[in-house]
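Listed next as structure tokens is one chain, alone, in the form predicted on its own.
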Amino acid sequence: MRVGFLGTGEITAAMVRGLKGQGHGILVSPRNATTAAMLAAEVPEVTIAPNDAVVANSDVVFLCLLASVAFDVLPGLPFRTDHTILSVMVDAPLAKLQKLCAPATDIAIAIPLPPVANGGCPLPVYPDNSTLHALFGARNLILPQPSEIALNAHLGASALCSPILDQLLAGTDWLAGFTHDPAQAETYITAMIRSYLPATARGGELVEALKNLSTEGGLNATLRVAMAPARTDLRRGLDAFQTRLALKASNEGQT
């Protein structure tokens, strides 16, 4: 496919480098030249070109910029009813892009991060899109979603990394107190942590993990418990998006 990247921030570079070495044509945008030229010096298959001629002669264009960029510099370029869309921002619903587009109407919103560069990324989307899991569906997990609403919850979700990850190291620097050697620290806490997640993404086994974590008296047992008013904040957290995020309407109606 010839594939065209509006926006050249962290998330294009990751998804140029999933797309690395499988024939598609690339063109990115020189929004960030620093980057563009970084990956047109990587990539073999990147080329740069201005947004009208990135539209112009792509398949699939792909939406990476900031909404408030966007809703400037997407009309008058030249999409087409053959046109794929594929946006991957934060507070630009699909109606708004069904607009800008036109005439283009397969139009879909999708959530990267950047582990898809290596694969075995989650990837949501709304509405399904065949040329997504053409793209990136061999090596990562693509998720159709039901609703505008489901997905920007995935967006919500996403926020997770942040927070457990702090926590993680949190406890890498309580071990390093100890040992003196906070290289091995991470190290452990990383494996450790790895070892728990389940191997295949499938419902159930976090709940599973945790079970076999709940020896009561245990020590895994006893810190979830002094960490219990943690529960509380991160989903008081989660609850803070839903103004943002479009989500207090999937609560109406629900006790």
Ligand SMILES: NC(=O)c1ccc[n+]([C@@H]2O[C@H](COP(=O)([O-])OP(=O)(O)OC[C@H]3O[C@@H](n4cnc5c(N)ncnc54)[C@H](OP(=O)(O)O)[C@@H]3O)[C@@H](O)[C@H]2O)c1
Second form
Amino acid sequence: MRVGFLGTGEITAAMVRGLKGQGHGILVSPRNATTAAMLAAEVPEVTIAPNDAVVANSDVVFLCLLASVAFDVLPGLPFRTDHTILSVMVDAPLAKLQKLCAPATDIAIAIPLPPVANGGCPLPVYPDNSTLHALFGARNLILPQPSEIALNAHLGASALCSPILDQLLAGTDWLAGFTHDPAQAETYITAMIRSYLPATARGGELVEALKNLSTEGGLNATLRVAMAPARTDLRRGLDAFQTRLALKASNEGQT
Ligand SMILES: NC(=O)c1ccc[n+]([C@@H]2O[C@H](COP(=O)([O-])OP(=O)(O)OC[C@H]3O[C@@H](n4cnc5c(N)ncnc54)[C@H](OP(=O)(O)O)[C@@H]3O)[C@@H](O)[C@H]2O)c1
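Hand over the structure of the form predicted together with the named molecule; the form predicted on its own is what we had up.
Okay, now the whole complex, with that chain kicking things off.
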């Protein structure tokens, strides 16, 4: 497949690395120049080309620009009816992309994360797209969504990573305060949390893992009670995304 990328930044670099060695021709646009040159040096399939040549010479085009830039750049590009367009951009709704990328109609929005470089990345998509499966399905977990709202909610949920890592760092600092070995404290906390996460959580496994850590009066249950306000704060923070992500308040009242 001929795979083009518009916008050569962090997420393009991760996807290009994830596609390395699979026989695809990969075109990346020249900006960012440093990242494009690095990818061309690292991935033999990569060629750098101007935006219009990326579009003209690709079967599938990944839109990896900031949305504000894309709204200026996309209208002048030579999209065709036989193109597949996969946007990974936040703040670029499907209806707008359909206008900007006409006459292409096979258009979907996906949410890759930087770990897509190594595989094992969850990849929500709306609507489902066979080209995304063909390119990334073998090594990643494609999660087709029933609506754009559901997809956008995954964007909100993807923001969980930072506050949860921050909590783990707070725990690491606390532990290292007693052991005076920050590196080993980090090793311990990271390995412990990884060991508790179910390999494939497809319904109930997280609840089961939590149940196994709920002995009344135990350290885990005690700390969880002490941190109960943080759960409310988390929910409030996620709810604050509703306007930006055009989410309906369809899950209000559930906890
Ligand atoms: N990073 C993530 O984890 C992630 C995950 C999912 C989705 N996304 C989405 O993916 C998009 C890109 O994010 P990113 O983190 O990769 O951002 P980024 O690193 O800033 O990449 C954006 C790229 O667009 C380039 N660019 C600017 N103007 C351009 C133009 N006229 N033509 C071609 N390229 C141009 C920039 O080049 P210069 O540096 O030269 O300006 C930069 O390389 C965003 O919409 C973001 O919401 C990101």
